[in-house]
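Below you'll find only one chain, the form predicted alone, shown as structure tokens.
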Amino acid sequence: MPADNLLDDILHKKLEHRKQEGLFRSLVISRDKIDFASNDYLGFARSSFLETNHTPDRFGATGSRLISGNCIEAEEAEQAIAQFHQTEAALIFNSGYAANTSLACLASKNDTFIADELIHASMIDGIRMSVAAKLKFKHNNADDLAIKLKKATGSKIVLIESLYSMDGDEAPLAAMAEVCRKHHAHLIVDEAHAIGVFGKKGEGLVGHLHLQDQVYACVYTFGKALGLHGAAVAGSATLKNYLINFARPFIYSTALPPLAYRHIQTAYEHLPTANRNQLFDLIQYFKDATTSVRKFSFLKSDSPIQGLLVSGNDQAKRLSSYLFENGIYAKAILSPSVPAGTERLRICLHTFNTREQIDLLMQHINHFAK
């Protein structure tokens, strides 16, 4: 390292400023804790069925899909995903972030992205990368979406999530789809937190509500209920071919290894038989148990994503640390990731959690409050 490292000095000052603001991030290992933080809603990441006897002819992709990284495992997985979600085609990306930032290529400078104000950072980064105009509308507000669509020009592309990761609230998908139809807009839905959880087969909220024909494309992330890594954009065959030709995160990334595609296909095969009833029974038990907590309030959610409002970054971090010290991992969500005054403990529920663990969580929250 150079003796006169000016850049390191600059970076150090910025890190110190972040610490003073109470926003410094660090990595933790939480495997010995009760898990109320991960997105492994169905416990697939812990499931033995993802083990496979399939031995690929190579363990690394060796290049991007367009060079040497394509394989029969990838194409079979994409066909299975498209069939499962009743779309013409699907294209697998290395992550949900890569899939969502790839959406930037769909619009030109005369077009408009219109996004819910609370969409995920990956979608925000994607539209920032685009040369198209950008508008945002009030969260889950179909009327405000209609107002913004009247201001939009060119191709109109609306970006929303079906289930939002911070509040655990569902989008009014039918209303959004109808507004988009009236204004000749194309609706793209990020189903990251809904896939596996909602629907008779775990197909997500778009499929559960039979809105496939009214939605231009969906993004299905594998790092949540499927317990894996990667994501797929599902839509028309034309969309798939366009992304192959113009989506830079796809074109310039080394592909997933062949075994990863086999795992993705296996996870999809097990989605219809996952124990979603057990998950929703646990969600109801959790909601009933929240009545024992007096000092703090909880967000209203019927999903595995629950939120305990704890005003102020410092108090949210202290509560999370207190629980961690007592064997429970639940993540503090701080402003500006959420609006100031709505800082929270984000509590994720899973099929492998127990009622006893929920009771223990509530006991520790009450003890902290005292």
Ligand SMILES: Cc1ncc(COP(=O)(O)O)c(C=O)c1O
The other form holds:
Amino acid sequence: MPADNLLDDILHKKLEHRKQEGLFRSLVISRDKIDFASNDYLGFARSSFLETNHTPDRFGATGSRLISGNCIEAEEAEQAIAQFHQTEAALIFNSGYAANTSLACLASKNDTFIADELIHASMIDGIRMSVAAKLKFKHNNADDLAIKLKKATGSKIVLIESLYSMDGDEAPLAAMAEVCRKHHAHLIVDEAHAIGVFGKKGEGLVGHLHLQDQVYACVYTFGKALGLHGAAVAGSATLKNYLINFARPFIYSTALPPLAYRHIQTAYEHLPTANRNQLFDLIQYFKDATTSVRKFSFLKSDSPIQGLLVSGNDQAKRLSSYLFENGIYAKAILSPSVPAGTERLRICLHTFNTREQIDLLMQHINHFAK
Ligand SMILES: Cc1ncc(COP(=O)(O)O)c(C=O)c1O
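For comparison with the form predicted alone, produce the structure of the form predicted together with the named molecule.
Then the entire complex follows, led off by the chain already shown.
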């Protein structure tokens, strides 16, 4: 390290500033806590069915898909995913972040991305990386989307989530699709938090509502209910070929290892029989139990993503720490990640949570409130 480490001094000052703002981030190990924080909604990450007998011929990918990283496991998984979601093709990316930032390549200078104002950071980054024009519309507001679409030029690409990651609310998908149809816009839906949770087979909200034909593409991430890692963009064969040719996060990154593709395919095979009823029973139990909490209010949500509104970053962090000390992990979501005044404890429910754990959570929240 150089003797006068100027860059480290600058970084240190910025970190100190972040600490003063109360926004300093640090890593925790939460494995021994009751899990109300992870996105493993179906408990797949802890299930034994992912221990397959398949032994691949190599453990690393050895290169990007376009060099030496392509393999039969990747192609079979992509076929299975396309079939599952009833689309022509699917392309697997190393993560949802890589898939969403790849969308940047779909638009040129005269085109327009139009995104819901609460879209995930990975899609925001994708738009930022693009040379296209950018417009935002009010959250879940089809009328505002229509207004923005009138202002848009060139190819119009609309980006939404089907189940929003912070509020746990669903997009009015049919209304959004209809507005896009009227304005000749292409709708891309991030189904990160809906896959596995919604639909008879866990196909997500687009498939559940039979809207596949009205949606240009969907992004399915494997790091949430599938309990794994990676993501797929599902759409036309042309889209897949285009992404293979132009999506920089796909082209310039070592592929997933062969076993990862086999795990993804196995997890998809288990989606139809996952115990979604148990998850939704637990969501109902949680919602009933919230009536015992007087001091705080909860976000309206029928999904595994619930939110306890705790005004102010300080109080949200104190509540999360208090629960952590008492063996419960639920993450505080601070402003500016969410608008000031809507700071919250994000509480994720899973098939493996029990009613007793929910009772304990409510007891501790009430105790904190005193
Ligand atoms: C809505 C949404 N899209 C995309 C991503 C990114 O997916 P990944 O974690 O696989 O990079 C996330 C992850 O938090 C997400 O919540």
